[in-house]
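So this first bit is one chain, no partners, the form predicted alone, shown in structure tokens.
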Amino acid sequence: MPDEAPERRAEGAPVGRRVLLGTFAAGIAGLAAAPYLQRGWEGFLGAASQHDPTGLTGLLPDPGGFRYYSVVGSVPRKDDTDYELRIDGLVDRPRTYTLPELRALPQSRIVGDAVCTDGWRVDGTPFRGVRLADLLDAAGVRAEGAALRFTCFDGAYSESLTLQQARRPDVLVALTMQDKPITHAHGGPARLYVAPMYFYKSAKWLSGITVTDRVVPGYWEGYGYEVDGWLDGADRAA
């Protein structure tokens, strides 16, 4: 799921995030100026999101420059004991991975930019995890497989990539971000990271990868986002 959104529906009415950001600007500035309040801010966001059906926690910055956002009011927490990633669809060897099993696979580290369509960005962010291409090779994609559909354990979010995009070396099932385990607020314990695309393509709280015969547009594409969310200047042929 993305860390940003064009609007949030609260009590049935669309709310422009930039308008609400202006409303909260003074309070946010005060928080940024108080280092002792900044400590633990990310933990607060993760806890607040569990009880915030309005999604207004998505307007609050965390110390790393990211913003928390969810398309549902509450997202369950997963860890080593209950996290699973299912790979199925047009594959010869469907499989469900646990978190320890994903950690045991060969890991790759990518340093890229996290760029939001809403205007914020965090440059030079390291992600580490399993190359999506390796998981696809292990599953054995069938000849008719042409795309991937990603689903998430929030129960609502989805995304897509073509098979060619998914096999790029800069696309990961990421387990760490900024050299630390990915927190719940940032989509952990495992999320997608698609380095050459806008951050909404890097689905948070990843739970399913299904190989399909065509691209199935994801959640934000239903709101007018591009199916191929390339960053400006991205090498689309890599």
Ligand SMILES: Nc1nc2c(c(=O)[nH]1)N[C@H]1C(S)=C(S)[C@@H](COP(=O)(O)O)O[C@H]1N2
The other form holds:
Amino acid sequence: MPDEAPERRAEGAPVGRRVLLGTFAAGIAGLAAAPYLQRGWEGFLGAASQHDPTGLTGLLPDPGGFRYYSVVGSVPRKDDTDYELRIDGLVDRPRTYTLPELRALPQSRIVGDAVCTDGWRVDGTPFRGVRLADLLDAAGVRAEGAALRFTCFDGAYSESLTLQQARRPDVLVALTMQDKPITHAHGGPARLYVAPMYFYKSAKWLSGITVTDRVVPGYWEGYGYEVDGWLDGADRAA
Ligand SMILES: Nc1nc2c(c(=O)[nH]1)N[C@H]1C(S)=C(S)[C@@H](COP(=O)(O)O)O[C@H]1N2
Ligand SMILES: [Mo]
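Go ahead and give the structure of the form predicted together with this ligand, now that the form predicted alone is out.
Once more the chain from above appears, this time first in line as the rest of the complex follows.
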């Protein structure tokens, strides 16, 4: 038994170092995951669409130049029976909308560009849905409300806009894309479409809109993307 204490100490040091190194490693892995994840999908789908004659291209959700992005491996499917969009936070009338309820509201159609920071773009894409401004008016944003936080039923992605940005007429909770119901791969049944900004601002699988008193940076912003993701040439004052 006299050896017990020294042994413990001897064991304690390496374990402690392992834990510390493990923490560093996890941190570095977390930082590296973002670009690899993006490049991974893009590389895979890009290669499949260009070179693979075996039918892998069938996995592509869309032949029109879009790439499929998700920060998680699988996302539940939602439809008329179980989709819900919750609007809450600094509002007088928090509310949950079903898909038929969203469809029953006045719809706007915008033809805009989908521009990813990774270098692909699809110009002239029509999106149709409810103006975010209308949903905010219905909810009654309180005086302290200054920004919006968007959350998604993939359980991971998030985005933000200032209240001023969110009230622009070219910002939609979109229900159709290319004049068809938004497919699951593209974030259906409802996604955000922020026409004047990079496509990462257009959160897919939208499930929550919370009015906050300040901007809470979204998922990619945590990896260094601009919080205000304006496209070159966007009319920022609109
Ligand atoms: N929930 C969620 N929304 C998201 C993303 C994501 O990974 N998860 N990726 C963003 C990025 S970087 C882009 S370019 C577009 C891609 O949309 P698409 O998959 O319909 O082409 O969705 C944006 N919205
Ligand atoms: Mo992107």
